[in-house]
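In structure tokens, the next block holds one chain alone, the form predicted on its own.
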Amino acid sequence: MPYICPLCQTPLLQSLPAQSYECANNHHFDIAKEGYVNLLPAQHKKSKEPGDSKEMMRARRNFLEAGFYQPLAQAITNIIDQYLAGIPKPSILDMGCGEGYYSRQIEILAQHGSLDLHGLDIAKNAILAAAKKQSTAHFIVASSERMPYSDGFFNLLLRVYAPSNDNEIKRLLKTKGYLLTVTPGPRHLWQLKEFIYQDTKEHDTQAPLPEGFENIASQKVSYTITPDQEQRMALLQMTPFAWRATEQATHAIQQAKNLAVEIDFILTLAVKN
């Protein structure tokens, strides 16, 4: 199995029956009925509930089940169908997979037949949420500065948005495994950005690669949306601008009619050497 023990690092093997892990030293982790395995100590947890909120979460579901992001995720899929092609059922890990939409679209969107997938967030109602949408795909809750897999067991690493540890990517990468990033384009949610900003400025794009990475393609995606209301309201939900965005701005983005939204996306795939 992939899994080490978050307390000690020794290997995790599941028990018979199917119903939890444990390690040498007899530490134990049960595993959901929907199927996913908490490997959060309480004490690498920074607070009772670590991850995005239950609102946040919410706004994420409906936004991205709206289709919006389906550009990206095909653009993703594709990247993982030419650069893993000769890679028989490679293991892909989602990390900050949140409720496991991007999962899902590889496994429904991929030509490459058998994958091994794998996602990752710190909050325990998000992959809760995953588990029960994708039991093909396995599930942990778990913090992406301290990933419980066994050294070089990926293929590829998808980070979209998430905070990650260099080290740990560094870690669970095989040899000529591979990092893939999304990033925020330079125009990414322009028009959401002037209603709250007086001084609007474009994004920075540079994006850091691990020590040891090679940086090996970039692909830019970009295209415009028109959310209605609650979908826009959705949308600032998600994004770090609702803690910058004063009740005026707020209202007025959610009064502007027919509000075209730029979607400004960076790809950048990296090879570890």
Ligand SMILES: C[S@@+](CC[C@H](N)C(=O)[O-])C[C@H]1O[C@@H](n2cnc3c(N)ncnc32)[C@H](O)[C@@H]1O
The other form holds:
Amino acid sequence: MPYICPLCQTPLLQSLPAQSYECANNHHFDIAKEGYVNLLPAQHKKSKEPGDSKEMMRARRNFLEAGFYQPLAQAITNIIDQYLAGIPKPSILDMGCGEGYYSRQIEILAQHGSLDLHGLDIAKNAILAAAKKQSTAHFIVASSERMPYSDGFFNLLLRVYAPSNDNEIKRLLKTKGYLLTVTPGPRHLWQLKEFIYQDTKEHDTQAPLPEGFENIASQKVSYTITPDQEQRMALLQMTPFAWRATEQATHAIQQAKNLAVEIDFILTLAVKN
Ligand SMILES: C[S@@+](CC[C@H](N)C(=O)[O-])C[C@H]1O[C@@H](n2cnc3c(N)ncnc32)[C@H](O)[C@@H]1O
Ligand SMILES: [Zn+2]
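Form predicted in complex with this ligand, following the form predicted on its own:
So here's everything in the complex, that chain up top.
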């Protein structure tokens, strides 16, 4: 069983008929009708509805479903195919999976015929949306600060623009398991930033690696997209710098004619030694 109790860390077992998960200490967690499990106890929440709001999740889904980040999904899947090829039914966890776009794409694109796909996010609305669209994957509501899975369960952890905890990453991965991180490269969304900052600078934003991990491959995925007005607004909302945009800058981004925007991702693959 992959899950452990978020309250007492003992293994969670499915009750029969499969309606809930239970631990030896009688803690119960219902399986929602969409198939996901909420393993975020109220006492571990810092706010009533933590994580991205429903509006942010919808904007992200519309933008992603239009295919703008499909080359990234393909690059992620290629790495999975290449590095997990010899492993029967490898387990993969998308940490901070949002509404589950990458998990769905991996299932569609993978050459590896049998993957055990998992996704976790702190936002319940996002997990509900993810579970509704992909019944073959396993989604839970939980924080990446405490991920309620047993030690060494996963072959690969995927971290796409999401918060994470080094100790938890280390605990969840098998020895020789992989951490695949996606971060923005220096030119990412350059043309949006030009509207927002007086002096746009190229930042290199490689995520630091947890101790005991070794980088084994890195790759850039760069191309240009031309989103329409509505999609540009959704894209802006997905960025960490949206809050810096003045009303004037937001309006200018929306009104710009045929604005081509550079996409620049860095994929870093590390192995746990
Ligand atoms: C920038 S979004 C990235 C979503 C998705 N990986 C993507 O690229 O489309 C960050 C996600 O992390 C989630 N999140 C924020 N804090 C979290 C936490 N402590 N644990 C798990 N997820 C968290 C948010 O709800 C949101 O879905
Ligand atoms: Zn328990």
